[in-house]
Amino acid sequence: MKNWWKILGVILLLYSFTVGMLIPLKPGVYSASPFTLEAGKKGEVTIYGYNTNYTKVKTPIRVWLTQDDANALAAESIKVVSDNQLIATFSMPTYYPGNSEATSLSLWVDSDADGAATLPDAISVTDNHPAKDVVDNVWTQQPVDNLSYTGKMTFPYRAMLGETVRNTYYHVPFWFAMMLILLSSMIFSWRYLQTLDIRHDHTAVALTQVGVLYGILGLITGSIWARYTWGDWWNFDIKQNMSAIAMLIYLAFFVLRSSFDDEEKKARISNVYNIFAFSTLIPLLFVIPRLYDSLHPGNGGNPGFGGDDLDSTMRMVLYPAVFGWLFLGLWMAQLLKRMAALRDKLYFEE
């Protein structure tokens, strides 16, 4: 079947929309308060869960504060307030491993109804005692082990992202598809310069139009995500700035084409520019952002999605979404190319 890839693209997008929105997030820990506890004293921590079922457990819930993989402090008592709220009581040790006066502790909650959930850097403790070589053995009495697992199909929960983790299936595929489409556009520009076949020019322009559209959609979805996770629509992050510059370079491609009346001259100069524009994407999107501090995952030492952040369940939706948007983009480019060919035909008939 000649147009199988179009049908496949529609199926993949419908699949990514449906599955990406219907699969629930894994139960997690939304927040904990107070943020600071005092060393050597007893303290209560109120734990707020997300998608949790604390009142439906069959075995007692377990809660820990952990400094690292080797040092864990179990809660003395746990009170279930509601499906989404616990109160855990800890007798905080006097001394803490390491030489720092302040330490950050992660919170772990384990229940048979929801599985294991963690909130990194949930609690801060200041240890002002000078005897750093002394460590309370309470840290190793009840380690974090035998964690529960529900086996349900869920997306990973991260307190900073919440439900916006689903934007992964839109924001990321737009950029992946954009890069592949603009690469194809550059190849057709090269072929036009070699053959002067106007059909290659039409293809390059059509692909560039779709690629820029995807780039703009990537900026919009990224800005929405930044508003939720970073607190503002535009944070002047290095990746944001470089992406915006890249789109401006490509928008100049269309300004350049509109400045010529001679069709052959327009095609030659704009296709040379298109090759130049694609060559700027590599340093702007992949090199420069890695040289500076960045809020964006995968840049400036900030790790990209991986491990629990992008688990096998999310990959089942992300990769089909990439190919779905790619096939849809190629379909749109094909239609734009045909429109350009029809315009040329009408122009020469006149």
The other form holds:
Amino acid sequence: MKNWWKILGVILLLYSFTVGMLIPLKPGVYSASPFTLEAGKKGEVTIYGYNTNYTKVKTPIRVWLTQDDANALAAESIKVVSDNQLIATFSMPTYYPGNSEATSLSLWVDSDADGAATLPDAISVTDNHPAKDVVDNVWTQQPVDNLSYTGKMTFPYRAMLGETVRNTYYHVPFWFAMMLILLSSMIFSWRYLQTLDIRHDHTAVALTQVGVLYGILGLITGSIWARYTWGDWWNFDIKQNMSAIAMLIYLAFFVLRSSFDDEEKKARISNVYNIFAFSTLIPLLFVIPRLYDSLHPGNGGNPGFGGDDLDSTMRMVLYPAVFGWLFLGLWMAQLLKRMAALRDKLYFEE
Amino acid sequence: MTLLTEVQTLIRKEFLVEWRQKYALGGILLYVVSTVFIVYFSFSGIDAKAWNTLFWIIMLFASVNAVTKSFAQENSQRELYYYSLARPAAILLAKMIYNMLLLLLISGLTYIAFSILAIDPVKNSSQFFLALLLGSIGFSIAFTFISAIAGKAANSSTLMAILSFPAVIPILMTLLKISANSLGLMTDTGIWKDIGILLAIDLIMLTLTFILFPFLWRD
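Could you output the structure for the form predicted together with the partner chain, given that the previous block was the form predicted on its own?
Every chain and every other molecule in the complex is listed next, the one we just looked at coming first.
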């Protein structure tokens, strides 16, 4: 089987499309209101769930407000309104661990139908007085423990991302595949300069075309994602800007090629430029973004890509998607290369 | 002849050529001064932040203008003559060193003109001059090599702009950061890391241009 990788690529892509779209998100907490509660009073919090089944539980739902791993406050009473809505009543203590004026609390919901879910920094408490001597510390009496686990196959739920977490299977593979394709394009450029065999030039150009296509697709999918999560199509995020510039560098490659008439000269000089372009791509995409703050995960104090955000279910789809897009890209490049070779042949036969 | 003496002779030749066509050097220097004037008149007041950005933008455009001609000015017969006399590496190195000196001159002049006309916000001058030096080296390496590429094509001045501006952005961004630090606009404890990054980018570009140049020059 000579073309096994093409079939494999298509299978991997179909797999990533279907599985990436079909697996539901883990039930999570979408939002909670009100945002502020007053210390020392009763606080009623309405909790909105996503993909949740609050009416289908066997044991009562438990809800906590937590300040950190050690300090948690359990809800006094919980009223189930619907599958996606709960009303939890807390009697807010006057004492809050830590010394800050305003305390930010995270919300935990645990139900046996959906498993445990959390909404970070859901509630802010005003008028809290960090007391010096506490007789009865309510924060350690009912810790968050015995969390339920449903064992269902789900993608992680993040209130900020929602369903767009599935964009991970498009946005990330485009950039991975683009890097690999542009790297191989550079290798073929080098081989052309070594051998002056025009076939290597065709391959290098075809790979660059596909690489630029993937880069543009990566920018577009990133832009759609940015619209949803950061609020705007273009946020002048350092990685957005640098990848746009990287695309300019590679678009200049095609302008450079079109400005030569002599085929041999065109091939030689544009392949020299291609190697140079790849060497500027590395600092653009991997060094400069580290010098500046970015909205991307893993930059500017944001949690890194991986850890909780990329669990094993997501990896199961992401890595096949990377190879799927890579193989599809190589296939496209092969077709483009053949077209270029045929065009050359026709040109010389005329 | 060793590489070093070849480079020395070629640099002397570059200076001689420059001296004989005084209009080229004079043109660049006037370009800098008039740009600074235009910027000064267009902005009613320049604060340190605008100063930093404008300074490097003027530097960028003046450098491109100064370096573009380095390969484009040679006609192909004369080029062939050089390559029969000296190693390609020596020719490239000589042009890079000459351009670096030219860019240092331009940056010094821009700095003087800009601080007389506008303000002189530099707080840490040794760091600022280090940025100027590293910037001149980086711009010289990148622009000299790209002018060698663009010089081969017919529409070399357009190509020079579209090939070189995106390519020097990593250098420019790092320079802006170091220079902002030397102006006291920001305090970065890891500034030596940035300088190291700039040096690394310069070094990678330098190595690569020497690997690639032998494929470029012969026609």
